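One chain comes next, on its own, written out as structure tokens in the form predicted on its own.
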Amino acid sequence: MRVLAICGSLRAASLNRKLLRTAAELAPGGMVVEETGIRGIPVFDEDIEAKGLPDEVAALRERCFAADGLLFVTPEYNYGIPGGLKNAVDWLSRRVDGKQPFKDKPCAMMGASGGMGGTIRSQLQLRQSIQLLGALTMPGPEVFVAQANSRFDAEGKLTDAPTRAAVEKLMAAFGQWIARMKG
């Protein structure tokens, strides 16, 4: 089972990157992680678009598409979802041949935050785009990391034990929910 990993934020040492690759790690067996960033995807823009999808855009939909699962993993800035990861989703949301690869996608979402919410409110608002674009967003569980800062040791690995319990448990209900829909 193949998963396409998108961190929604673009700084290499971003704590959302270390949740990535925590979820990565924690993975049931049978499950392979791969990450993907949003990095080189150029503003949307119908002006280009008409030109023919942007390199990076045509990669990453081609990775959509051959990934059974995409998991979300998303900062949450000013209530919201970081302007990066939403202009990629407006990318991938274009029909190219009539199709766009959030159509039946199972999909699961997770974030850090250094705040108090822990990215619920993104998640709330990513998951209302995708769904729109026909994504089988996983109901449950979730996760929302918040103080995040604390969490992570000075290599990036996630030391809160209650913390990784929950990445695994999401990342075990992701490897069930991708072969029910799949199913």
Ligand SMILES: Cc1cc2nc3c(=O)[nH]c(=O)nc-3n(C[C@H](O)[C@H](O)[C@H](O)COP(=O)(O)O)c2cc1C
Second form
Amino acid sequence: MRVLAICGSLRAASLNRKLLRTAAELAPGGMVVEETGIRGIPVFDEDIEAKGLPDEVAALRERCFAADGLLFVTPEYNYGIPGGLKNAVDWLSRRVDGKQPFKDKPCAMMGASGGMGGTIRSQLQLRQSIQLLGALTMPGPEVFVAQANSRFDAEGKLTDAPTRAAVEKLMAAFGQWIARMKG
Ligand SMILES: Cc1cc2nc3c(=O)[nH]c(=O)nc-3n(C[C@H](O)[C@H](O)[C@H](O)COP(=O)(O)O)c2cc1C
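Alongside the form predicted on its own that was just displayed, please also present the structure of the form predicted in complex with the named molecule.
After this comes the whole thing, all chains and molecules, with the earlier chain placed first.
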């Protein structure tokens, strides 16, 4: 079972990338988690689209199609989905040859942020956007890593035991969810 994990943050020291790698580490047996990002994707523009999908979008699109499930690991910016991630979703949402990669795709999400909400708002918005696109988003369990700075050590390891347990639980449930949705 192949899961493509998409990080919603670009910065090198991203806590969400660290969270993503923890999710990969704690994934259940039989699940392979591949990491990807959104770097280099231009701002959505129908005039660019009319000339053909940019290479970065086409590559991400193919990887989404090839995956059994998509895992979004994203921060929250100003109470919403980070613009770069929303932009990537907007590109991917476009039908090419009658297809877009979210349709009937098992999806899950988690996120880490500096505030008390731990990405509650950005995850809610992301759920709404991909629902429109026909994604089969796992209802729960949910993982909101609040005050995230305090939960990782200097090497980027997620040290907070309850958060590690929550991540492991989500990944186990996602494995079951993918199997159920495919069945
Ligand atoms: C533009 C911007 C807006 C932010 N808005 C929020 C917010 O609405 N809620 C929140 O909890 N944290 C907010 N933060 C703090 C981020 O959650 C924090 O920087 C987080 O570590 C970013 O994720 P990353 O480490 O994966 O890059 C914001 C940060 C930036 C740069």
